[in-house]
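Coming up is one lone chain in structure tokens, specifically the form predicted on its own.
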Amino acid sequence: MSAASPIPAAVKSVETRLFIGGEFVPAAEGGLIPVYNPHDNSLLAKVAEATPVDIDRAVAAARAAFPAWKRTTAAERGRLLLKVADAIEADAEYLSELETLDTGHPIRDTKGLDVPRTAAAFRYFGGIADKVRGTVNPVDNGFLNYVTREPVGVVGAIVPWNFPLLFTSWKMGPALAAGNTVVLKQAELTPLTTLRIARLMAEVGIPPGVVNIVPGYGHSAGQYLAEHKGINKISFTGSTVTGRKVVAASAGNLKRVQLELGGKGANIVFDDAPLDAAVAGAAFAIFHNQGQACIAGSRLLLQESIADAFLEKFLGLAWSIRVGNPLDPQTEMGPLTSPGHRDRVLSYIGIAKEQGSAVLLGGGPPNDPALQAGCYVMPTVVTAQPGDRVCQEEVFGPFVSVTRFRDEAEVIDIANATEYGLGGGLWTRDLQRGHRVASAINTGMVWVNSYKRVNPGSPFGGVGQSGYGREMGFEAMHEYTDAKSVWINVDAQTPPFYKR
């Protein structure tokens, strides 16, 4: 790792300090993270990792919290999370040059999407949060059964660092408007913006003790946070394999989880598609974001007969895409986020080749002598076949497999030939066959001429190996309630098997 350019202005004074109980301390073992630019793989900045004590520390601080947060009303908590969101558009410039420099996201992303969509998660949430109703329930004569949502408790949430800014709030703001208290856990690799959102939330008036910032490595901080007993639910974005774990962990007290895990989205393109915007919107399924997300539209799936006018198409327009520094406003594919995690895409290039695939573009990091020491790594095309390992793993980075097929049924076939179910698309004129094939696909979600949209009161989440519950959208505040059922003997009597 190189050490040497400057460290820019947005990072000198950024908080780099753990959050708990409403205070900036110092992790409790005096650990620190170091934080790389993967621009040019520079030292950022140097991180407190917290450790399971101060996992315990700050666990304790919302626990002691969550009674007032719980009693505070749900009009007053909204007000808190207006006030956080306005704060972030107030704070917009320093946050997205912050996230860019952080994870590489292009500077045009982090303003035109990243920074506006968080503050959006936050307006929402606090717009909903008095208006989540209980309901009434016909029962026996005599007597009243209604039923309230509470909140659980003590949330333990886990950020990924593909979108670290993004997901604070998709998992913050339905925890907090629905009165919980919430302890979250960065990646270890993007820790810098959220530290930044826990000072907005302090200086706003969320007080003390209800949101606590404890960045630190998975295997230490977030297997001790999953397993917590004074942890209540545990809601964690991320692979896989993590989810596993972060099941087993979460069975010492049959804590709530949610998961939001990984994706291989099948975006099909039918012979009716409109097909320059099946082209543009292909494109940004797989390079936005370098790739880097768990919906990305990675297997692209092309009806035969209009597959060779299409990836003429495409092919030209990903080879236009102009690769570079994320802090560039003219930059539109900047690096992916680490060096480890650039060496694993680059990989399945080769894994690719093995098993038979050509290489219709990219392929290897780019030839610029201003990129070569960072994580870069070139839009990739390949051909493939449904059963391969790229149709199959999640690679991650910018991309895509390229398969044929010839028919409707064919590709439903293909599209649901994964252990994953979080997103998939398709392109067609065709209105019947858009309803047809969306209910045929085995996903949480699909796009119908489009893809990757997504909107703070659209629910968010997969089914199979892609996890379970869902982020956004009204069913987020039930993600984060629990039913109570209390019944009212109105008549007040006595059951009539115990009368004497």
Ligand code: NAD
The other form holds:
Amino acid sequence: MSAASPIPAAVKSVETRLFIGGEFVPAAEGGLIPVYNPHDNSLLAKVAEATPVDIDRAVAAARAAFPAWKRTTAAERGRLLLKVADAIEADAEYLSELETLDTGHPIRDTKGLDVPRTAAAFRYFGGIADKVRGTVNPVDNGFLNYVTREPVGVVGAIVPWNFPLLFTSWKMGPALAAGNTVVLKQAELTPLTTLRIARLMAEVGIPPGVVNIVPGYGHSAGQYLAEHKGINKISFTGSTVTGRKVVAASAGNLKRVQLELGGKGANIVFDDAPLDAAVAGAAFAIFHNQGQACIAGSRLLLQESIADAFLEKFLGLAWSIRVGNPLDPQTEMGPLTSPGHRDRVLSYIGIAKEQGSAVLLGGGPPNDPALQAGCYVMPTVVTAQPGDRVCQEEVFGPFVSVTRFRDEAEVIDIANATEYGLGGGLWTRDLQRGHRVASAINTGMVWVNSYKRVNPGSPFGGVGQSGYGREMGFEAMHEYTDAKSVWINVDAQTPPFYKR
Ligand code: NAD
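Cool, the form predicted on its own is there; where's the form predicted together with the ligand?
Below is the entire complex, every chain and molecule, led by the chain shown above.
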């Protein structure tokens, strides 16, 4: 790793300590996690490494804060979350730059998508906090039965490195709105912006202990958090392999688990599709965020009759994507987030070739000498067959496989021929086909004539090996609450059993 480039101004003032019980504190064992800028692999910061001692303290702080936070009115919890959203917007310049430096996301994306969407998620859950209602059920005569939604307790949130800000808001928003307290472990590669959010939360008045942030390594801090008996629920976003470990770790106290895992999205283009829109949508589906998205449209399925015309336009567009320093406002694709991940993505080009793929575009790092030290991979397009590894395994980079199909029945089979089931899309002018295929695709989310739309009002999550549970939407409030059924004897006679 080089330490050549100067540390940018934004990072100099960044918080690098753990956030426990409302205070920034050093790690008990003094360990530090080095954090690098993926543009040139220069050292950005060293962040305190949480170990089990720190996790114990964070869980204790969250447990201590839970009763009062649960009793706080829903309207007050909502008001504080709305203030968090406002604080994020006021801090947008700083947060965008920091997220870009830490992750490699182009600044135009962090400014235009990551930060506004993070604020939007907090605002949505701020607004929903006091709209969660119970029910009254028709039961036996003489009884009133009502059901309330109770917070589950202390939530352990574990997030990956591909959208640190966004996933912090997707988990914190509903968890806090529902009256839970939180211990969040962000990914070791990208811990910086979440610590900034902690500061903003403290400033707007989120009480001490309600939110605790413990950056640490997955195999140690993450595993310990998932096993912890003081945690009532784990909300996990990450790979399917780690998701299985989290489920196993949760068994000790039967904590609730919510899993947002990998994906292998099929993006289907029928012969009646609006071609230019489909080309632009397919490029966004795979190249946005350098392809590091669980919902990426990484399998492009083209109907034979339009495949050549589509590809000519698609390859032209992909070729023209501006790859470069993510701090440059003109940049459309930045580096991948770490050298290890870049190498993994590049390894799939060899794997594709071995299985008979033709590389239609890209297939390596850029030639630009200014980008050689960074984690860059050019937009890559390969041909592939449905059973090939590149159509089955999540590459998680700017890497898309192209497969041709004959008709609707065949493409539904191909789309469903993976173990994943997160997102998928289709492009057609035929309304009936749109509904029919959307229904036949076995995923948690489908986009028709668009791709990768997300909104805090709409549930997000998958089926199969993509996990279970839903983030966002009203559904999220059920994920973070338990139903409690209360029976009141209004005027019922004592039942005949044991009557004396
Ligand atoms: P990862 O599974 O390696 O890590 C995710 C998080 O889990 C990190 O914070 C990591 O430190 C932690 N972790 C690692 N080992 C752990 C363990 N044994 N116990 C507890 N925590 C542990 O995933 P990643 O490489 O950081 O992220 C990429 C993956 O995340 C991809 O598979 C992607 O599809 C998936 N993802 C899914 C969604 C979704 O909503 N479905 C969204 C984004 C990313």
